[in-house]
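So this first bit is one chain, no partners, the form predicted alone, shown in structure tokens.
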Amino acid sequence: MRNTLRAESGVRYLSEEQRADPLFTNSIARAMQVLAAFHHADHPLSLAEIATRAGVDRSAAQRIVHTLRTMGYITRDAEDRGFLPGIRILDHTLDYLRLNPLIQRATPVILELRRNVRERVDLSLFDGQRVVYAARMQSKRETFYATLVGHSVPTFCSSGGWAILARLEDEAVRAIVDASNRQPFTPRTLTDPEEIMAEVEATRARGYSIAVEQILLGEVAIGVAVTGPQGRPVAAIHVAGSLAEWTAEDFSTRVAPLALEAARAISQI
């Protein structure tokens, strides 16, 4: 199974033609590959686990690594073990935030629906094989990794991600399913394709999603999309109760209607 502390990659594989283009620069792609590192650690990383990591060889890691310290976007852990992401990648994380259009737009509105719901309310933005969460709102049961923005699950299995798919061709959809790597975080996380497809199409003629026990087991989630200019889905509602206080008939009746309101005021029609 999946741990679920550990973001789906966000990493970009670039092609030969891409990076031939004049204006990339490849010094500023192996610094990026340098910090894309640690997307998957559990632990503080050696130069060495870096350069395995980033693609690239000692040298140049050890170079990288010595620049973005300076910088203070690497740093040494507390009992020198390894490196760590620093501060300073909190500033840009700050920047997307509050500069972002849709997270302004949506950030009032989601908050009156977790006021009204009382569950865990995220906002989810849309980006290929996942989906990554821009704002969390909690409940009163929540565990590490729901509290973390930046955080990002599968678009194949997520309540978000179906909802996402649902405003997308068929074609596109399986295109995404078949590049995801489908393995499970729990026994009931959907991974055959064909099911997938089915609860997609499910998804379309409700007009939202519901998930039970896909990211975690005890959980059922509604998901909502959020579509942009003509719309397109950009970004995805998510709204999580637990099944030991709800079915998931009575979280649907009582949750998915204001989700779809919320949804519409946030969507650009």
Second form
2 protein chains.
Amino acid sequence: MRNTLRAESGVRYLSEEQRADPLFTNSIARAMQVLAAFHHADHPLSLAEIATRAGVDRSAAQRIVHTLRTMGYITRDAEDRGFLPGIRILDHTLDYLRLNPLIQRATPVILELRRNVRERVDLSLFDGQRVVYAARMQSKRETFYATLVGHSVPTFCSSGGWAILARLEDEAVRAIVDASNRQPFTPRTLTDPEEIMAEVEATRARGYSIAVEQILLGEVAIGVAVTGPQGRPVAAIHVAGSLAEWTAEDFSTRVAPLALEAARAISQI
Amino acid sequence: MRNTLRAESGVRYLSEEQRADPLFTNSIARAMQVLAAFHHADHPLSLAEIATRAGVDRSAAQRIVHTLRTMGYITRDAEDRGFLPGIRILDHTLDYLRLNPLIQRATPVILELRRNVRERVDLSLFDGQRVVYAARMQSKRETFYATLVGHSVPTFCSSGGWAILARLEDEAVRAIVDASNRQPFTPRTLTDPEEIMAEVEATRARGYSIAVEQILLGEVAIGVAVTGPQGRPVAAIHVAGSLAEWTAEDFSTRVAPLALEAARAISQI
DNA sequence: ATTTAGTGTATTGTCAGGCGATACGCTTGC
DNA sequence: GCAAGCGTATCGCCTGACAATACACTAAAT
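Having gone through the form predicted alone, I am curious about the other one (the form predicted in complex with the DNA); can you provide its structure?
Then the entire complex follows, led off by the chain already shown.
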């Protein structure tokens, strides 16, 4: 738990701790930084780009990329124009998903839920300032991006995030909201901490959250928290529908009871 | 391309090449071996288990796990009983999926296909002796395992694998089939190389494959190859249905034209 | 045509820093 | 109660990762 801060930040690692922590192996950190160089890339990267994004020099990038490439974690682009993450990554994805007990329990339940509500159902995992989609059960129309495992959205403005925050102490909520980079996604995205706190309060009262056009225009989503040991929130179920078909009220009265039931089935204690 | 052999094998790395290749960084390889220690695990691993599975000594395992843990690639189990892959893995999953141009092109197409056929549709990527599921569009009933990205099935006995093999030279097919560990999944799984070659030949003739109960009893699947640059097979679309609802013939006459059309839309050249 | 900036790759001596043996404090289950 | 297992901490040695440098090649820009 104490180490998650570095992990939650999402991008930067390596600091003066390298000096402080004799067990921390820098060459591994550098290798992972090279893999993480792809995080905000939108095209194949050259060796030089990898070097700067990863914060290592050209030589290091060369050696590390070479090593990761012979192992299949990095590949050459099809047209030989740069480097891309390799298929070996997916082996580890599978390990993560398979071995995560929460996902094991949740999968059949949210499939059932999806069958009943016939809208998009997601399971997202709480990871500090963000929630990460781990299972996505798509409905009729979808965008490309929305279908990808590993996609994440901020905790402070997502239905699942609110549901999770509602299960935390006020000060913990505050800490997360304050630490978040509250860039609005739509004109209706709440960014004011007070408004967000009020929304969290409303979520506490009714037991689930209702997010209207927080991430995507035209979308209403309801979120329900999933709890783990000691009743702590560890994940959330989202159900998302279109405002072209539903009012927010109709949507929540129809979907919320089913989602709450599903969350209870997955939660521990 | 020359390096893929080591990657394709899927599990073992590190050999005498460490001596031969001055650019290959062993400490990175060891770190990735530690992550790969989870590949066939079915429970949280202890440090000692990680050490033996990764083929490193206890001290190395300690240091590497410590490093990967502070970065979020490995976590402690919820009940503190062992180590598990960490959520940071999913960040790289997203990078892989996002940046893979094939998956970018394929996603909307197979969503559309799924909508039309109303059966399970998968996109799997060719990776030597196996094909790896990269996108799964589930239908009504599903098992847990079947829904996971990163899951792979052998090339030699899957509908998608046959479709891919049909686009390769006979000798390349032979090489893959011979190199495969041909453990049958069901009593009907084809394991005899000659029978497999015949199936590949039939697939060439009709343009798509029909796999009846090769992986799962009660399941029929049709496979269509997706080609990349120079017309080489890089992936396959699978559509799977239940033998309780369909005969193999009815299923393929209904589904194959749509799947072929989808594959053409994704393929290059 | 010739330059220039950019690729990716190959080589090498030096010395940081990763290595692994060993010891410790804890929990768990005979 | 002991023993076996767990995860953690320490530390001197010497390997092997490091960074500087050079090179072959391509593709724009002069």
